[in-house]
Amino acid sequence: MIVLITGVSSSPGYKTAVSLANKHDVIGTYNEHPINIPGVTTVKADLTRDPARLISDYKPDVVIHMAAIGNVDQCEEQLELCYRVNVLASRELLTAAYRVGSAIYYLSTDYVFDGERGMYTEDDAPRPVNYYGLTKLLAEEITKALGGSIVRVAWIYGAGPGRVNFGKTVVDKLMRGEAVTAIMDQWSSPTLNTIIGEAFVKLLEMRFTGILHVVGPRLSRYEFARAIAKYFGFNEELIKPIKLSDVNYRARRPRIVA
């Protein structure tokens, strides 16, 4: 089976490609950050420029669309770019996949919810509070209209390539004996990137359709940082609690998602 994964230089994209490489013929796309993954054919592709050609070139049986602008504050500052990448490119790519009969999976986010009450399930109505969440929701709607499936994750962490994540930052700082500030009144479900890759292996095997939340346990940023310190044997007292209101984010964050 030919599986096309967009964004394999991202943390979840990389782990998913690695997990599927010895089971399927995997084609992985990257844009700005070249990457070599054993057993995976990697291709440079700017999805804002004729993404449908990827589909016509490789005719994948499955498309797992992960490429996106995931920097929440950047999306708030560069609205047009965020819309072009997260919505328009997704529409062109997934429409082309639909036309050749590919099974479609879209990686989405807990940020499609407003974070006012928490404990969201797959059946709850999304209501994003920032532009990043809005673009991900729009891409979700495109996916659903094309008969595709949606996998939502939250606070991705773990080793490997991709944007710096909170988990890696905590480990790096604690290794240097530096203090870590962590928000104590924002909750979500930190998700290890390896779990995402393993989940896609199972989802493809069972030909899953629908919406699924693939996440870890409910924690605040502060609890998450303390758990990391404890696991690696670092000094937990280096974790310093702060409030969400203490952080000058450009984009509003949902407060309670898990």
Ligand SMILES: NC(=O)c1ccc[n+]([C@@H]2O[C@H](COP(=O)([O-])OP(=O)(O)OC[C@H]3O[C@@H](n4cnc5c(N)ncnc54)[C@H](OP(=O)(O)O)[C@@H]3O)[C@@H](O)[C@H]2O)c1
Second form
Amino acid sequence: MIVLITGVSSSPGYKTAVSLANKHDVIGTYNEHPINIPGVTTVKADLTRDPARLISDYKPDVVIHMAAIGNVDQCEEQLELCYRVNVLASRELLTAAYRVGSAIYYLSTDYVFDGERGMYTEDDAPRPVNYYGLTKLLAEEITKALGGSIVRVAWIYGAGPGRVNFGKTVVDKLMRGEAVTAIMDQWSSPTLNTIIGEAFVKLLEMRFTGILHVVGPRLSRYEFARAIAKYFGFNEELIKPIKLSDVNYRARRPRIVA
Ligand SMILES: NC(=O)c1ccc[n+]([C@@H]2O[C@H](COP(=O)([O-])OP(=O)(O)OC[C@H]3O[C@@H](n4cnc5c(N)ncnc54)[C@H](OP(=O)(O)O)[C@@H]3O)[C@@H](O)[C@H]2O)c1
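Moving on from the form predicted on its own, kindly provide the form predicted in complex with the ligand as a structure.
Below, the chain from earlier opens the complete complex, with every other chain and molecule after it.
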């Protein structure tokens, strides 16, 4: 099958492209961060400029849409850009995919939930508390209206390309012998990037349709950081607990999304 993945310069996009490369004809897009992936045709594409062109050029059987402004605080500051990339570009791309009959998968987030209760399932109603979450929910709604499927992941970590993630930051600091502050009263389900790639292999094999949460175990940031320290044999006492209210985030965070 011809599989188009947007955002292969991101952590989940890269791992998904690598996982699918020897099974399908994979085309992967990047924007500002050029990338080479063996067995994958990578192309530069700014999705705010005629994203439908990718569909007419490559006629994919499957579209896995992962490109987005993923920085939660940036979205809160640059509302217009975030809306253009996360919602308008998604609508244009996915509508074109629908028109040629491609199967559609949209990568979404635990941040579509308000984080008041925790233990969310695929059947729970989303209610985002920040602009990033709102734009991801709007793109979910577009996906659903077009008969596409939604895969939600959370707190992505792991080695490889993409934005700096919490896991990488913890390892880097501990390697330098520095203390790491980690929030003890916010919970989610940190998800290893390779698991996302492996999940897409299976989802395509079984032609999955619907909504699916693909996530790791339930942990607070503090528990997660301690687990990383333990795994790599660093001093766990270097992890210092703080509260969510101690951090001056631009965008509000859902507190318990696991
Ligand atoms: N980080 C998490 O913990 C997390 C949790 C749940 C879901 N997600 C989802 O994972 C996906 C990747 O996000 P990320 O957090 O890993 O952030 P990221 O590293 O910043 O990745 C964003 C991706 O989108 C691409 N992109 C951004 N603007 C674009 C544009 N105008 N045109 C084309 N491509 C554009 C980027 O390409 P360039 O880098 O080449 O510009 C990059 O490949 C997003 O869908 C996000 O919602 C992330």
